[in-house]
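Below you'll find only one chain, the form predicted on its own, shown as structure tokens.
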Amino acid sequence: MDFIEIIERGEAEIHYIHPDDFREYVRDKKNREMKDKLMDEREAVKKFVSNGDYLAYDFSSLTRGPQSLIREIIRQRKKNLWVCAKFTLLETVLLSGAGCVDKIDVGFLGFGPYIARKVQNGEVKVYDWSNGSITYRLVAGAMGIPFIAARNLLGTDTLKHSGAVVVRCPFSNTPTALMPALNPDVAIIHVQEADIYGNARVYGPTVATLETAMASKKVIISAERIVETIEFRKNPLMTTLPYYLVDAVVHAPFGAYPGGTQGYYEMDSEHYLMLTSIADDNAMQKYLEEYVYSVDNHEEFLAKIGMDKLKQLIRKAEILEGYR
């Protein structure tokens, strides 16, 4: 009998669950129903993550970030969160600042001294991965398979701070990296446009927002805009996530504030660099107490910000669309 020699092992811990377990969840707790799921952040956080869960996110705090989701985990003081980040930048600084997550699998690092503080201190443990590691094994959680072979990690430091297991190729012979399946507990996802039964369409740049929400139990959308479900039926092509993928609707304009969201509204930056300058709890802790704690949902949130800045950021979008 022949077997797969295994050349090197990555050193990090990893989330798993047996494709099948996931397939089990999907085929008896997963409401599938075309039913109405708008709700407010409140509600949607409240009811779908829980303390400890795995959390992911799409795509990142410049573009189209859940950011008014991120929020709220925050307000609510969810505990013991494992991020999974392609490209972690605000959210999980904000994470790490209020105590809501403890490990991180990241792709990029955020932004700032705040969290590489967090990070030297051992608050938060950081295993290692690519973006494009991390999206092959949202792949495959989402294609219902336990691994996923690629050659991205090898050759790389990264590898031996990952999970990754460095096998030789039984077709070629050659080594090859074999990834863990990634099956979040929970993803948050902002998009431009949802009806009420989840079916929702993401514009412009994006990197795995489909087979993010295929590769997780639960899923919660926030979105720019509602829109009527006939306006799916007439295009559904333009259809990137379907209802039954979807556990809960929120309406949130602005959601990705303070990062931007194409054809709606570019970031701010100003407000982003304050974000990245914090670098000890005390400024961390002050920001939290204006911009999250004391507001008691996303409505309140944007009053604090004003309605001048936010149309300033439309009409920058706008200007920008315009030289296209």
Contents of the next structure:
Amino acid sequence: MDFIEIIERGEAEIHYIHPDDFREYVRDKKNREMKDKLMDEREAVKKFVSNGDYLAYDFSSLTRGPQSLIREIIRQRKKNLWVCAKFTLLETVLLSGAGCVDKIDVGFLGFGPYIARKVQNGEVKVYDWSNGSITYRLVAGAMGIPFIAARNLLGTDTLKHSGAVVVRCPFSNTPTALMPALNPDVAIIHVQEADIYGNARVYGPTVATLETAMASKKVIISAERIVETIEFRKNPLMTTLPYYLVDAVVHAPFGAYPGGTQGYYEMDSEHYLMLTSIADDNAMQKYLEEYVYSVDNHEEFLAKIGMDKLKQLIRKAEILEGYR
Amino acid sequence: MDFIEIIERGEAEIHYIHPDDFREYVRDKKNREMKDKLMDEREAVKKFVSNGDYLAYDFSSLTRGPQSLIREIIRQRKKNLWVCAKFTLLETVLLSGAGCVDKIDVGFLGFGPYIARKVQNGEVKVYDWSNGSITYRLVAGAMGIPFIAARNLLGTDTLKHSGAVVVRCPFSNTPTALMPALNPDVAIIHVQEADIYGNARVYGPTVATLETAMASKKVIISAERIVETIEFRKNPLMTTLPYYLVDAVVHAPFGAYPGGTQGYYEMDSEHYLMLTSIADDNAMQKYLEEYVYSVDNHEEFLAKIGMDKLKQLIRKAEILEGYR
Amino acid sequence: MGVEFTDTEFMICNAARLLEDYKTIFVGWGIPQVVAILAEKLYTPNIVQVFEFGSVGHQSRTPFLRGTMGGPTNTYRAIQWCSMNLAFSYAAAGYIDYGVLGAAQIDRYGNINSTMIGDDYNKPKVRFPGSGGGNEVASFCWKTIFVMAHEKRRFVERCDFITSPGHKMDGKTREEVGLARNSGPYRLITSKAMFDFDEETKELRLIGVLKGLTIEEVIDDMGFEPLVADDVVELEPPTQEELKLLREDIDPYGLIISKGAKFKVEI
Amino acid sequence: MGVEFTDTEFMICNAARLLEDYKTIFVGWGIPQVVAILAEKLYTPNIVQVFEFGSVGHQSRTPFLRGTMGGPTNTYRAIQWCSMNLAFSYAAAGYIDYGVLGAAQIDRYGNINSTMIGDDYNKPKVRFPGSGGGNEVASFCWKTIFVMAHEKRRFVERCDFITSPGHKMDGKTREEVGLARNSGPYRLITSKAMFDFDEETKELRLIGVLKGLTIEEVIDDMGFEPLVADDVVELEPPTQEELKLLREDIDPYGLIISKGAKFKVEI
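Having seen the form predicted on its own, I'd like the form predicted together with a further copy of the same chain now, please.
All chains and molecules follow, beginning with the one already shown.
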């Protein structure tokens, strides 16, 4: 029989959905109607994040991260999440600290001793990939293909502890890694502009906004600003996400706080340092109590941060070029 | 031994370069220096199109096609080209009529009886793919991977006559087509705006502008307008091609004529009808003599078309929204 | 009182009536574009068109200009302009509901040929443009609608060349060859009739004939005998409203709609 | 006369001096960013930075703000903002010349560990962030430069975990495991020395030591004995010009450059 040699198989458990099953989900649940999807964080997370979900987010707690949604997930005490931690920093730490997370696919598991100890103690299970391989997996998920070929991870222990498979390429005869498609259950994404239907625009580097949204069953976006649909139609090249990828739109000014959002506000370095200095569960629970559990919603959280601080952060965001 | 079953192999000869060879070409020949690459069609084609090259172009003779470059290739009587005819119309017909072409990878071999007869007579050899599979091949070539998985062509004679290979996916167990990467020798692309270094901006649908340029060894772009580099830096999301992908920049107003270019001019339907009515070699050679061989360059060609006609076509292009 | 119309007008109107509102539709060049525009104007104002070269949700201006599919009027006020890869990826991942395609030949399982006629691939009797994006539309979209002139020679037991997949290819099902589950041919609209595909056997099944024609007349003009539904309906000819839109607004130069034989039906 | 500087300042300056002008460089978070900015200001004004999250050819503003790698100052006036997939694709297809990466451990073939310390993957003694984009940088870029504090425990015969590939992994060459031909580790810059990799054996080879240190002192602080070049050079400490730029312009808050032990060298 004609065959291709399998050279190596990574040993990780993978979150994997047959592309046909994903397609059928998309057919049945992703609405092609332009309907008003505006809701607050509470409703969006209640409706679209379930215990046990595989959760992806785009960009980081430094920049344009979906922090108000992360806090709401914690506030609703979601459990047993499997988190896709690619190019992310404190989100995964906070979610783990709050006991929401069982498993983490690691691109970059930043940072601080707190999360490291959770892994060392076996409180969360990690699978090692890389930012590139997780991105490729999302690309495959978005393209509706069962896997994608790649030339990274090869030769490393990262590959052994990932879920990639290495085969001999039938065209080039070169060992080639196959990355299984990744179709998260839910993605949360913060953007600068969206309309009430979910058309969305990201300014600045786009990381994997589009691929993540396309590949995910449920998509919640939060937006600094809600704009009219005509804004997208006037400049269609700037549309990052078409509405039919999106299930919920949350209007969340300062939604990326304590990180920054380009064209709106800079990150709050002091709050950020407070977060990175959390070293034990005591400090973590104290932080969560003060900034998440004890506040009812994002608006109350912002009130606690205070307008003076927010005004300072807006003041620092003087560079608008490229973000309008 | 652990293996993946090969279910079917397409029989076509393929243009294929080992990804390592393409990488080394890129390392040695694609200059990362921002140097002035402005030249006219004659110099660009002379320097960067060789007999026997595998030639790709983006978009069609209807819209934003690189027609002044196509005419120059004919004028220089290039031979034995292998043409990537994806989403293209009259370009391939003209190149074949001029005797420049030996082989065609077919996405869409439009149109008219003239090219059909060339195929029927065996004057050009065709390999059948599809617009999607050729695009996927270019995506793989651009990503530096040896192949890409896909779920098209399956079950068809198109697959049998393509160069795709069908394997059983090790993750989903589903038969999956593998499309070999495509790295053309040369790509010619028409854009709205470029700087002298090759940074380029396309307005409107982008087809596979970026993937084609990334995947190709040599890239010639022609541009309606040459702009300052700062125009790209002020709005980096709108950059379609970064300069280091590009070898030559040709300033070619009306470079897509008789097709149109969005935001500049509409297509010339009369000239186009004249072209589509070419049914035999007599008519073809007469056209080529009058509009290609007997004129020295693009500017002379435009003079033959006449300012009255060009002005009419500019007049018709009233929609600027989205193209500025 | 009678209505006069062309083959093409009949096919366009019947295809347009089939579409659902609030759905995405992958639109090919030419006839499918006119179908989508007519549907948008009359029946499904919120349908979302997708063009393979990278345009999503545009609101095509009229008059329809055949030559400039990528141009400003046809891609006017799109929701997104993107790459061909992305347009096909939307379809591959299941986001595109309908596809509309033309065909030169069709067989009883909905395989279509748009590549060549003849029995020698290297010496075709007739050579067509090939797949274009047709293979992807037929492979990826949930429901593909074919539009084809009703001529005996176009209905064949086995396409001279299967360009784009139907429900069964040489005995193998779509799932067996790896195509997406539950996708595939949905309707065939010809200049005389409409067909679906039997749920069990996946064979072409006559479900409607142009008003004034008999089932026998329709089948006589086919190269094989299709299944026939228990309740074959009469297909209404184009309405005055449809024809007025087509002829005065959408395609006043008759670039598309004037093609094909002329019919006259008493109404 | 003497000059005082930190480990980090030494590594940054030596890495910056290594770069070539008119080349592309894949820049990681933190130290690599400062290397690129210093190089741009002093040595290679036309170097083209690439960030993994999708920024090409930006001209980072100073002062450097550690926290906002994706923010407006660090990605200022880029040539292109794009996706992570595209940034890595540029590297995979051969368009990126240099990469700059940190490491927790390195072995003699340039394999690096940034994942975990210990012999049980499931119960690591120390857990680090993992690959991030490091695996891609080390897999795809033509020449990767590592920057690492010079500590005995960091030089190991076999990394506890090979996060990103060097020249030979457990006896297999890069080509044998499928990595891109002629790519890979180029230099290791530590707080005391510089290494290349022997052309034949691909082993780590000492080629420079910080002025004032001996070869023996450097090797004593390593967990294995490296090859030693015939002509080991003296590495100049940071110049006044470099330090002034680093301390007054690029990193006045000492977010990056203040880290590590302090050295004083007579000049």
